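What follows is one chain in structure tokens, specifically the form predicted on its own.
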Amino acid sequence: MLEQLLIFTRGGLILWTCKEIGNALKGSPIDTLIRSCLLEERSGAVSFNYDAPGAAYTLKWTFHNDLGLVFVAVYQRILHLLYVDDLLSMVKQSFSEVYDPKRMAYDDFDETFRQLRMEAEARAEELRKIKQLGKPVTGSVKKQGQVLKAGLEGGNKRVGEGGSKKDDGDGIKGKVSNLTNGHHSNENHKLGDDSQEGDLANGKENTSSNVAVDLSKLQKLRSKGVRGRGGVRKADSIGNKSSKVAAAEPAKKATKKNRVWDDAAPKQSKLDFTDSVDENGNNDHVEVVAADQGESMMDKEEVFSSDSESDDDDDDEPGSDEKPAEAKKKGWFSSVFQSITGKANLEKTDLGPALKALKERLMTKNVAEEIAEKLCESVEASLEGKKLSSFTRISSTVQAAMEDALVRILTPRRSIDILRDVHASKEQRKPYVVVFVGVNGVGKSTNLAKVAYWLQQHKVSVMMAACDTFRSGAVEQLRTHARRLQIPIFEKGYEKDPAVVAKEAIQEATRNGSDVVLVDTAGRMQDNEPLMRALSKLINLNQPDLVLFVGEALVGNDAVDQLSKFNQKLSDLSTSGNPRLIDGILLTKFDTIDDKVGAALSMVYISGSPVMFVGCGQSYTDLKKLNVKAIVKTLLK
């Protein structure tokens, strides 16, 4: 049963709801659809599932892009209603005929909807009956085919039995007949077993003269190692091949010795250049950096000029360079004429070439293929049926729509101001806890030190927690950063429970009055069940204020897998009803990718979390904010 159907504008004004249905929806499925799907450029999806306490809904929708209307149908997921798509299409067509932008109430549409609903249900019921009637028909046809096949096989067997007792039932490629006028011959019987060609296949009678001729030919072919009509005998061919390979195998060569370039060169006596430490683990040679490396790039406004990069607005549709000159002239004239007169409504066939080129361009910028395809589907859904204005080309319209979509995705849905939240936690006399998570080798410890340096510049007291008790050297690495920055560090060594270490670190920070605790965790692959369970325990036990996922800007399709599985594991392994997921993203190695900036888009799209920091160098100051306009410009150039 249909739970609800409503029509509203893209601005959020509800024009009509079905009063006949009038079911009270549990939860807020419409609001969730708008926030999680329509505003996040996921409108190209087929449906949206919403789970509420005591109910599970499926939502389907369609757009009238020219009028700016949205039609949404809600029904129980367990029902699998077949007429919803057809009903939405009919409602869209009927309502667009009576729609008036100045009109706010459409009470007279109730009767129209009732008739449309009855018609859609009748069509669905008719299709269901046709499918039910079609099943036995197909079964009877299949049985008739089996009977016919069995009859043909039986006929073949009879023909074979009339010719020879050893026939396998194949009348076309049977064995050579052993009968000569109804009498057996031992010699012919042996030859007949080795041959697969028969006189019946050639349509000839088995006479004594024919058999004699065939036997002489078969003996010659057999002596040459040929079977049937030019087919090489398997045993002989395998034997010949193996003998040739054995004869052709050369003797094994002696391994080449390593060349010594200079025997008189002095050997390096010391390869370990790490600074020596005393028996207490203290190192007096570590350089103290404190806050003298200059201003962090986080506090610098990045200037982006839109004129610095040339726009390719003069490019025509994809594949135009491959056309001859006359076709180019003709296409240019027709496109100019069409841009002047305008087009009635955009269709999928019109948008297809431009969207295909845009998808390929996004994929060359390191955007995951799945994300690029969903984005193009969303843009197609937002433009289909929209009227193209005069002096406007389809390619520029599609690119403008994609640019708006990318800006909406990369712009954070909620503001995360760490400095503001730190001061709010300080007023409550508790430390602000940040946990850094991610896969192996992405630079969690290094960028944790960059964040600590940035916080230090804003007069915030920081303490590091060495909770990577798995990787050898992780504690020493963090200890080195702490000494260079003159930041206290809490450590318990290796092979300890990281969740307990983090809890003790937070307690120590509370006693010492530290404002922020930066928790370093072990790198783990998204499929490593024990380490993911340990990470979930750490987050559930300590309830950090911010969970940062540290990811490389070099990854492409793997970014989708990493973030989705991290969130899925944190959700599945959580012991609370409201699990803590990833709150933000720290993108590392951003200075090594040139214009391949698609990983930022893939990560934000799949998780819905903003990119809060971007690592772009080796020093502590090389940490900056994400410039959304620059990213979008790079993706579309």
Contents of the next structure:
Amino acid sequence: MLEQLLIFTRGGLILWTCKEIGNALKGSPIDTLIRSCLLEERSGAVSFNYDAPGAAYTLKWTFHNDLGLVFVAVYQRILHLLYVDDLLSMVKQSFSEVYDPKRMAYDDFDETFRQLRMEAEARAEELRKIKQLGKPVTGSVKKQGQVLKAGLEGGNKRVGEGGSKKDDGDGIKGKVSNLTNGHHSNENHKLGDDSQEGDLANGKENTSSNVAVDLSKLQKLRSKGVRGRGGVRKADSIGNKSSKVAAAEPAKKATKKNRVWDDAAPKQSKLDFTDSVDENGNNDHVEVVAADQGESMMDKEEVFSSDSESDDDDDDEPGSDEKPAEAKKKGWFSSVFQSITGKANLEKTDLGPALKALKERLMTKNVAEEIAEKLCESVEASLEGKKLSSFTRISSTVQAAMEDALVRILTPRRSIDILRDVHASKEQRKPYVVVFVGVNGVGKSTNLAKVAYWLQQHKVSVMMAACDTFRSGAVEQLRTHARRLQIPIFEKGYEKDPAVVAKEAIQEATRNGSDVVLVDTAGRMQDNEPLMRALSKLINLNQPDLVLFVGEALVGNDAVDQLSKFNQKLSDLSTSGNPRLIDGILLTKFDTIDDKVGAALSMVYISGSPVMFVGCGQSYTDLKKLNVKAIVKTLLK
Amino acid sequence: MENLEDLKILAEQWSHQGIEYLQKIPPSQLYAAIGVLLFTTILLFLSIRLVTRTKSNTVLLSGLTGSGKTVLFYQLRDGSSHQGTVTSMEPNEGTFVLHTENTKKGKIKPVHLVDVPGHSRLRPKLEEFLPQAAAIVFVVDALEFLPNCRAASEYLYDILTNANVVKNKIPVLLCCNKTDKLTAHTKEFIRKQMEKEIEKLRASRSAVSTADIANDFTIGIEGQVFSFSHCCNKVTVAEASGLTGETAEIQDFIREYIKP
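Output the structure of the form predicted together with its partner chain; the preceding block shows the form predicted on its own.
Entire complex below, previous chain first.
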């Protein structure tokens, strides 16, 4: 049973709610839907699940973009209501006839709604009855190769044959299609026909999707094997660790002799360039000049030319015309005509080519394919049915809508003013803890040093914690940075539990009054179960103020996988009720990509957290803030 | 009587003389002279129009999401909030005479009221409307004030340091909404809290860097604790309740700056 059906404007005023179903909704599902789905550009999704204490709802929605209305239906998740989509579209149609921008109350719509609901429910009942009759045969559809079971009706026979048709491929296609045509005329119940067609399609889809899933799983497993770093399955990683330990021992016994090539005498007797230091030692031999390289780029205004804006339109036209030229030629004239008159309602078919071109363009800018797809669906949902204003082409409307959507996604949802947070923590007399997480080799330690430099410039006392106890040289690396920046570092060497090291570091910081603690962790692949568990333990034990995911701008489609798996593991393995997820993103190696800035978009979209810093070089000053407008312009160029 | 006749005769003489003089001038020169005269009058007229900008009648309703701006918008327009509201995704605009003034006789200048969504993702929309604003009403939720205090003060700080607001000295009304509830804070408390928070923001935002990252200007007087009286534009505080329709103070504020 439907819990509630709401009609409201995009400006926020509720125009109509169903008064028959008087149930008050628990929690605030509508507001949550708007905030976490519609404003996050996920309006292309099918439904939205909302959990509140005492209720589990599913929400479905549809837009009327021309009038600026939103129609939302709420129902209990355990009831799989089939008629909701149908009902929503019917309500949309009939309400748009009644709608008047001046009217605020639509009490007479109650009657219309009741009728529509009864119709929709009746139709759903019929569908269900027919499905139940067809149920014993769907089992046979699943079995591959088992062809005909003597069904109850002729229609069932068709379903069975349809199953075999999919299995055998092109073989009996002709025969089956003849049969289906024959059956068409035999069927007297049109609705039953449609439902069976739908059933057939569903059955086919199910099995074909099962096959598709299996194939993709297989591919995934294969690719996992190829990915050598870090190990994949539990057994693998544990095997790796033990083999490493085992390898260490025999290596001590038989040290390798240097190979001598030709007659060249071995030039270097000592290949070890590390300074002679003991475990926790200070090095008195080397004099280090404190690093002062001037202002960090965080504090500099970004200057970008605005005269490239006029070039955008010129670039846009030849670019879009080069793409499917034939189909476009015919469509171009009519679109020009339409743009002058400006009366056309945008349909899916009109938006199709423009969105496809836009998606391709986004993908050439290194946006993950999944993300580009979802974005295009969302823009489509928001433009469908809208009236074209005069003197605008479809492509420019789509472009403007996409630009709007991109700005909205990249604009941070919450404040990214770290200095303010640091000051707030300072007042409470506890250090502000930042944990840097990410996969191997993205630049965590380098960018940690840059952030420390920036904070130092703003008169904040920083302390580093070397919790990367796995990678050789990690502690030395941080020690070097700490020496150059003249900030204290807390380290416990290698092969220690990072969570415990972090805890002790924070206690030390509280004792000596440091404002910020920057915790460096080891890089880990997102599929590596034990390492993710260790990370989760570190975060749970220490409850940092900011969990910063460090991702490189060179990453492509893997960004989606990395971020979603990190978030998932952090929430699954968390012990407390409120799991700490990734709070911010640090985008690194930004200077290596010219204009392929799509990774920023993929990461922000999939995780919902803002980009707090951008690393654009290897010196201390190469740390910037993300310039949303510049990125959007580059993406759509 | 005689004076009148004398004047008449004088006038006739002058007009005769003028006509004779005019007829002496060659016609092309005459036309040129008339053309130049017309041109200069038109130019003068246009420049006067440009220099004296017509006073805008736009009032912005801004504030955090959930503070009650859309409810206030509909209260001011229709006198009731109808069936309730949800989080706005787009601005609500309208040019109308305030609802309580509908009964007044005579021609009252309508107000262009804009309700800008408060959701942080839609923050850029506010900047579209700031150049044309004559007054800003910043709505604060007096009921859930303390959890949102920091976010509200950051938003207010951004508004107060915006270039348009500082240059045009746009007046701001800090409106405490939802005062019909028992546990709502008083406007004095809210004012003091906001001043404290903005003081902290001032310290952290304009720290060492010469280029202030996000804000165009700084507010307040150096060395003194921030107070709303230090702003160059006028900042006042008021109370209101959207649900019960108590919007008298807001209306007074609007009418103060947009003369009826």
